[in-house]
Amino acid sequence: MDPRLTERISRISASQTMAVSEAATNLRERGIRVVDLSAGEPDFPTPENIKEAAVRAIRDNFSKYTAPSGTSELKGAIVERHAADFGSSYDVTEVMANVGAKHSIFNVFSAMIGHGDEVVIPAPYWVTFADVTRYVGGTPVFVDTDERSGFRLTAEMVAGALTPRTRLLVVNSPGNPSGAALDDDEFVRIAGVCRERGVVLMSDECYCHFLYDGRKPFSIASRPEFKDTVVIVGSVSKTYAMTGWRVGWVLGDARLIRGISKLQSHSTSNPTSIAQKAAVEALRGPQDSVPEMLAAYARRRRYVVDRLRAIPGVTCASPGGAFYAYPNVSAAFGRGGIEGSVDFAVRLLEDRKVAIVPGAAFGTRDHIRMSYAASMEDLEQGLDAMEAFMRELGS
């Protein structure tokens, strides 16, 4: 066999995030102990009612191939929750299902996205985001956000970076890594500033609800004079603890929704059938899970932020939403060997057993990631281990 790869496939890397997991998974196989705050995913289990679902699809022998695009019953179901959270107005047309949201930003991104066009990306930002641009031959164009502002996008910002070749801008509102959430109002100035230009401004909602100090969630796509020009990706992961559940989905034009349609015929097919029946249980049943997850985050990030910010030499920006802290540890820098977060990340799982992703994998090198998606035993572990070692360096 000829062992080389497309030019394609050296465009992008690794995810830095999944090297993380997967060097604290080899520890604990060797029975080390590991405090885990890089997962990008709650830790509480999947709703019972939504297990059951997928239970009884089995039983039911529902396991056989759907349409690509999902069946009927889950598009339906997209559309009716998002119209009754946010108020939008799609048409089964206009969904379709992926295999998870980070297939759905795939297919958009195929879809749309040719050799020189553009994509505006706001740093700090989602690993994927950026390797996919790549992957499909665009160029990824960063805008840098201020941590003193607690990393939020403005329009100011987003028409700065927009030219002739700009085709698309992502936002992920709340954010990953950083936890970031645009105000309302910002969000559709935003909008407006990529109709103005005739740029799509795909919103990944991944993390929409789970938003802290009484902000409530909050789509673009509530905007009527948006729809044409917003894509939504959205997905069941994060909302309803069904991260390994993969069942994503994309709202937008029609044509659109053909394109990635046939795209999907191509790749995966249909998401799983058993999954799809778990998701709409998930959409169409009891959402008490929703608040009592929020409940808990908001809890944690008190607590995380607090005991980040009472560290010598830590700052850290308050989340807006989602379940992520990102601290800037630059003070450690230059001390002990570090000379960058990949250099902490390292030495802080070596020396303490505690895994956090470094912030250069999302495109910033002062800062980490940690998810606050853990148990109050391991976030006060791996708190108390990282007070220690920053300690141990003098910063």
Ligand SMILES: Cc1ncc(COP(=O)(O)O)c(C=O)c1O
Contents of the next structure:
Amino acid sequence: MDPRLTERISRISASQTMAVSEAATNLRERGIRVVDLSAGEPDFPTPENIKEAAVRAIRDNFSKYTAPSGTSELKGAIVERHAADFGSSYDVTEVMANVGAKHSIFNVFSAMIGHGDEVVIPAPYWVTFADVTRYVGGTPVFVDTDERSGFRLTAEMVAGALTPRTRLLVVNSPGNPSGAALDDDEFVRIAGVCRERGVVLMSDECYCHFLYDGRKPFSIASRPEFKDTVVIVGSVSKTYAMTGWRVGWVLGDARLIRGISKLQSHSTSNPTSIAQKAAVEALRGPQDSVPEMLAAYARRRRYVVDRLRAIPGVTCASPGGAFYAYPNVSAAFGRGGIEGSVDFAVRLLEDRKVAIVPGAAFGTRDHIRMSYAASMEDLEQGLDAMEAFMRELGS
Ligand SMILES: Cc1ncc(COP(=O)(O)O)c(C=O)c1O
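Cool, the form predicted alone is there; where's the form predicted in complex with the named molecule?
So here's everything in the complex, that chain up top.
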């Protein structure tokens, strides 16, 4: 075969997290136990009622194609859940189901971004936002947030980054990788700047139910004045511990939904029929698993942040949500042959058998991402190892 790939494939890169995860896999294959704090997914199993719904769907032979954009039942469940949780008012022409939120993002960008369009992405950022922008021919414009203010985006930062070429602003609050959560008022100010400047705001709500310190989940779609300006992306993955089921959604203008539906009808077509039934149960069934998981994450967050802050040379902003800590470990750079966060991650894995993700993968130099979607035992061992590692480096 002719191995030439298209130019658009050369615009995207394999994630820098690959080096660490490949090294972790190699260790595991050699029978060595690795404490894995690199995962971007809940460590909880999918709740029983959701699994049961999927089993029922299989038994009932719910195994044919559905409408490419998802069943009416699922679309109804998505808009109802969103209305109940946030007070939004979408109808079924303004929603579609996708194969996970990653697919939703791919679809939205494919439908909205063309050559010459700029997409403003707050840094640190989840790497898919940048690579998908490049893939569809757009230009990512990164806005650095400040660690001292908890990596929170402000309306002033957004205003300073917009140009006549800006098509889209990405907001992911609470966010991956830093856990930063916008204040509701600031979110509204940011949406106001976007509306004024004719820019679409895409809000990735994948972690929206995991907010700490008693804060209530917020969606910018709860404010009717922004309905024309906002596209919402969400998924069952994190909220209901369903990462492998692959169901996500887009809520937005009916014209956008029609455009994406066309695209999806020629690519994946519908999300798996059985997973759609499971997602309906997740959205319409009992919601108790969500606060239970949140309470566990809250306990772990306190433990992780306190322990990180107690390590000499490490600083850590308090994550307002999600399940990640994003400590600054730059005090270790220039010591023991460690030049940056990738070296740090590789050495922590090789020397101490702890897997984390280097901040270089998320667009900042000085940090690492540590997931606390892990057992307390793993967190304790991981943090003991990190403390010993930093002590050994003398940072
Ligand atoms: C910010 C963000 N958005 C979207 C996703 C993807 O979610 P899904 O599993 O629904 O594709 C992730 C997964 O890590 C994420 O961190």
